[in-house]
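Take a look at this single chain in structure tokens; it is the form predicted alone.
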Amino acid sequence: MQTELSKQLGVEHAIFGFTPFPAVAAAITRAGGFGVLGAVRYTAPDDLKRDLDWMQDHTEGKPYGLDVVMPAKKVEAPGSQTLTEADVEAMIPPAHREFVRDTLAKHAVPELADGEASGWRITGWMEQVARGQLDVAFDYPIKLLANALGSPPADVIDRAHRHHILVAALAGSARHARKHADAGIDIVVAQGYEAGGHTGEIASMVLTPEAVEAVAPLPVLAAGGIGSGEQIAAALALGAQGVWLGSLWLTCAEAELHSRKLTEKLLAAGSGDTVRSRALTGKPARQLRTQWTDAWDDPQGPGPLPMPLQGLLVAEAVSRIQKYEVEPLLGTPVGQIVGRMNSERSVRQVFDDLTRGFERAIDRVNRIAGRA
């Protein structure tokens, strides 16, 4: 299963998978794939450097990628001066302060303890976190910087130019991939509707063949959908250099999900149990359909919060959510391709079974063409 971008890189398949678990990301890498940790949970430096370390003993000299997120527009004070994480808290309005605490109490959903900090904080969506992380990313031999939001700032994509290291940032519409491409990026992967996280509005079938169009000859991955062997061969057959797979590591043995609650509900979620909502980070993004999402989605509500002030706003509560597996209100970012992950399984199971589907997909193809 191997393209021109995945001989580029040195992998046996050209399957990239993105991942917040290091032993997820190392395992894919080890099966033939391309592994990229997520960094947006890492606040402390050393918690990423800890993490990078343990990838370098674990994936057998193998590449593997790291992705942050750099929104393409900063939180400013007057005067552009860039804002601290305090001065974006204090942004926050009492009215959905008061919205946060009603909607937890009404599940009756604990305190944390005295002096127990919140574990859940995307301050990695705040551009100065990410350039954090990339002080430390940078030490090591990362082979490729993805950015969930877009294309990374000028600078950094050239500072990772310099260190030999591929960009790639993810596309919604052809729009953002030509954007993209004048950016300087190396690689487009074009997230449809369908994808767990942040998405846009254009499902994958739509979206892979117009990128690829758009921004030729630069390497387009396909994300959003993708769960399947035969969907990688279709992937591969709208031009795709590769696929970007997320969600589908969440239920894998090596994952690290914080709740075996949620893991049961990823389990016997349908393809349809997902919605795009703003409830999380204060952008649309493709999570499980919970009572804490149709909170925020009713009109009677204060409605969400523009990033990253949403974020910081909820951190505390989904910490208490998280830690008390409060039913109801327990729910990941998971795109719709969670309708096949019924089953707990390793990566190097996951895998054997994309490439097994691959196989089956090219042999009807062939035989369809004549040429079996």
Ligand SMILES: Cc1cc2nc3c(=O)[nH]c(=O)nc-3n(C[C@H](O)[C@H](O)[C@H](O)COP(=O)(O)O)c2cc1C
Second form
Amino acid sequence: MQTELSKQLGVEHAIFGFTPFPAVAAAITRAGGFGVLGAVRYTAPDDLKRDLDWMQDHTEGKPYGLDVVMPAKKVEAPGSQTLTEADVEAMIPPAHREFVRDTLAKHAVPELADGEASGWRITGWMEQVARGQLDVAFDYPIKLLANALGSPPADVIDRAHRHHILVAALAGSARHARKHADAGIDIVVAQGYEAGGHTGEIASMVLTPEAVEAVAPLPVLAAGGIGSGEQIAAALALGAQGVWLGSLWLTCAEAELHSRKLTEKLLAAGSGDTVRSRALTGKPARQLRTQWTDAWDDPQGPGPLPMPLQGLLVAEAVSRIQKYEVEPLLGTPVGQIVGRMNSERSVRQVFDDLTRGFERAIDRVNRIAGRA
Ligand SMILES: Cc1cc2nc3c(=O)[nH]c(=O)nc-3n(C[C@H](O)[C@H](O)[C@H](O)COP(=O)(O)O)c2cc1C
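Next, report the structure of the form predicted in complex with the named molecule; the form predicted alone has already been given.
Time for the whole complex; same chain goes first.
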């Protein structure tokens, strides 16, 4: 499964895998794809350094990348140059805090132990933290730097290019794709409405060819709703130079999901069991539908705050829900492809299934076209 881009990057398959877990990212790279480690949860540079050292030791010299989150739209703190977590805390209305307390109390969610920090922080979405991650990452031989939620700043693109690192950015519309191209990035990840995580409103089937046309000759990776080789064949037929998958890896044996109950929820979920909600971060993000998302999306409630306020508001609550595995509230970002994530497989098995499905699709199309 070779395209110009996969050849340029020296990978066997034009399959890019986004994942927050180093063991999954390394396994994707070892299986002949391109593993991309999500950095947003690394608020301490030493943690990222430790995991990049590990990636370096477990990728057999094959290429991998890093994904950071530098939102193009920022909330500014009055009178403050750099928004700190304390600035954000101060902007959260008391009624929203009360709503979180009441919702947790309704489900009898226990408190964290004294002194136990919430494992889930928002600071990875702050530009100064992402810049700290980059200071670490540029010391490693990463081959791709991706940014969610906007084009990376011009100096970051220049710095990456000086290190011979390709720069990618996620786009939910052809207009955003064009903006990224004008900003000087190298690859557009066109991410459809079906995708897990922050998404726009346009389905992949419509978005992929629109983005390809909008940024030609820049390469486009198709993202959103892809979980089989047949879907990869469809994306490549639409002009993509590869695919970018996020959800599918969540139920892989190598994934370090914090809760067995969550894995089971994902394995059991159907394609209609996700919702595009602002409950988690303040921006629309597709995730499992739970009683937590229902509470935030209820018109009788206060509704979510904008990013980054909502993320900070719910950080501790999310940690408590995860730690105590409070089933009705337990969720994660995941796309509609969750409906086909029905068994736990290794990353290697996923690659075998994807490549077999791709071959089947090509054979079928060749037969239809009278070429086989
Ligand atoms: C659990 C999860 C977390 C995600 N976090 C990020 C992120 O931090 N940065 C990012 O660029 N994309 C993130 N995404 C989106 C993925 O990069 C990818 O575009 C998306 O998952 C593709 O669609 P799919 O979920 O249908 O495979 C996330 C997706 C999931 C499922």
